[in-house]
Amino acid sequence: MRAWMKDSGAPGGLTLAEVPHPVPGSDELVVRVDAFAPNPGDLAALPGLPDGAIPGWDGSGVVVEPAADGNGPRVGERVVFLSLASAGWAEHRAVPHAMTARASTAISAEHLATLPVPATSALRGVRRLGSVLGRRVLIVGATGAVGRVAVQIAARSGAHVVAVARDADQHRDLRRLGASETHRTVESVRGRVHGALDTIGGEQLVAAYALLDAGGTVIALGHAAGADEVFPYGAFVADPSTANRSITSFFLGAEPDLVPDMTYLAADRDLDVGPLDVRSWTELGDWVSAGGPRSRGRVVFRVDQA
């Protein structure tokens, strides 16, 4: 089969090459990969991979070999999959059934490929805030892959969603998805919030923490700003209105029992992941070499099976 391999001497550090078919463990099934959408974490991990490694965390496809232990989806079923052990940018991959969820055949493979890491992170992030019914929830980085889904899930859960996105041209779309307020920066938000999901980091995380009501939490879901978080003196001095506030780190790979959540997301025909920029997977090396440029749509690579 073909796969994109780490090759330090190639443009973008990747080469499309023939590799052996995956040999699954007893708890793994083999999926024919139909599509994948590289995550920021995929790209950030590339420099640290050894030559010969196959990158790629998640995607969508069809089961071609069931798990030997008898668990998980069966042959012919469409699935979404996730494994931080990589090996997803290939025609076939082995993945644990504990990280593989059945998916609707009424939803395109390209749409499904955008879900496992960002949408599941958004769902788990909102859930960590507890009941949000009637409460103000701040979403920082609301037009990103995680933020867009988080806006919808929080709104469906009855939250008053305060969405922050730098591009004001997308604010109308965020309101269509369920946001009650839209802002370009956290600094323009007025009034306290019950909780926040932050995908940006840097000064936006600092500002989000300052908006928390007593007992509120910021879930740190990303660090797109690539900047330090510098808190001013007194930021952690509390009074009755700001007691017990917290910032919580998040790592999807440490979250248990993801399959039910992934199954829910992969069956949701109403979940809006935004426009998709679908390309042949043979373009992946050039795209990575160019720095992984993103249009307004999520970049998805369709695997052209040989």
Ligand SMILES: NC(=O)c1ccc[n+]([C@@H]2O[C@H](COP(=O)([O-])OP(=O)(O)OC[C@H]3O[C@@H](n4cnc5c(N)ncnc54)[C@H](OP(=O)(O)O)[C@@H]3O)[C@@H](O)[C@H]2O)c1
Contents of the next structure:
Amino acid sequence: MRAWMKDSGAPGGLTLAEVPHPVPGSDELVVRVDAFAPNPGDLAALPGLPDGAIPGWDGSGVVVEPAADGNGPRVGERVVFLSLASAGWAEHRAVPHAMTARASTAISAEHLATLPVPATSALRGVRRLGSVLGRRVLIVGATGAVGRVAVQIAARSGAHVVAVARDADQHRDLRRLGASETHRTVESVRGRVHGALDTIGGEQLVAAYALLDAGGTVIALGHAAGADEVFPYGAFVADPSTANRSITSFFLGAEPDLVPDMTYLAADRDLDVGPLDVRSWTELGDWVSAGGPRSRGRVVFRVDQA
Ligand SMILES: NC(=O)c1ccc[n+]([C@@H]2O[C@H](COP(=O)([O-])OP(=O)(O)OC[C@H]3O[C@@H](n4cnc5c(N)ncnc54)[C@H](OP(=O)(O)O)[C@@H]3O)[C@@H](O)[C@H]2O)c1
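Show the form predicted together with this ligand, please, because up to now only the form predicted alone has appeared in this conversation.
Below is the whole assembly, all chains and molecules, this chain first.
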């Protein structure tokens, strides 16, 4: 089969190569990969991979070999999957059944491919805030793959969603998805929030913390700004209105029992993942070499099987 392999000498550090078929462990099934949508984390991980490794965390496809231990989806079922052990940018991959969820056949493979890492992270991030019914929830980085889904999940959970996205042209769309307020930066938000899910970091995280109600939490899920967080003196001096506030880190790979949530997301025809920029996977090397640019929504690669 063919797969994109780390190759330090190649443009973008990747080569489309002929590689052996994956050999599954007893708890792994083999899927034919139909589509994948590289995550920021996939791209960030590339330089650290050894030559010969196959990158790629998540995607969508169809089961071609069941797990030997008898668990998980059956042959022929459409699935979404994720594994931070990589190996997804390939025609076939082995993946643990504990990271593989049945998916709706009424949803395109390309839409499904955008879900596993970002949408599951969004769901888990919002859930960490507890009941958000009737409460103000701040979503920072609301136009990103994580943020967009977080806005929808928080809104359908009854939150008053305060969405922050630097591109004001996207604000109308965020309101359509359920945001009650939109802002270009956290600094312009007025009034306290019950909790925040931050995908940007840097100054936005510092400002999000300052907005918390007593007992509130910022889920520091992403760090897209790549900037330091510098808290002014007094940020952690509490009074009755600011007691017991917290910031918590998040790592999807440490979250247990993901299949039910992945199944929920992969059955949801109403979830709006935004415009998709679908390309042949043979273009992946050039795209990575160009720095993974986005212009028309999430970039999804369709695997044209040989
Ligand atoms: N901890 C975990 O387990 C986990 C899981 C999933 C994702 N993440 C992380 O979460 C972050 C978001 O992931 P994603 O998939 O949503 O990425 P994405 O689709 O690429 O979205 C990135 C978002 O960040 C915004 N952004 C980038 N740089 C910014 C800056 N300097 N100031 C303000 N906004 C900025 C972008 O705005 P524009 O649309 O205007 O460009 C976009 O809304 C990434 O850091 C990713 O690695 C972590």
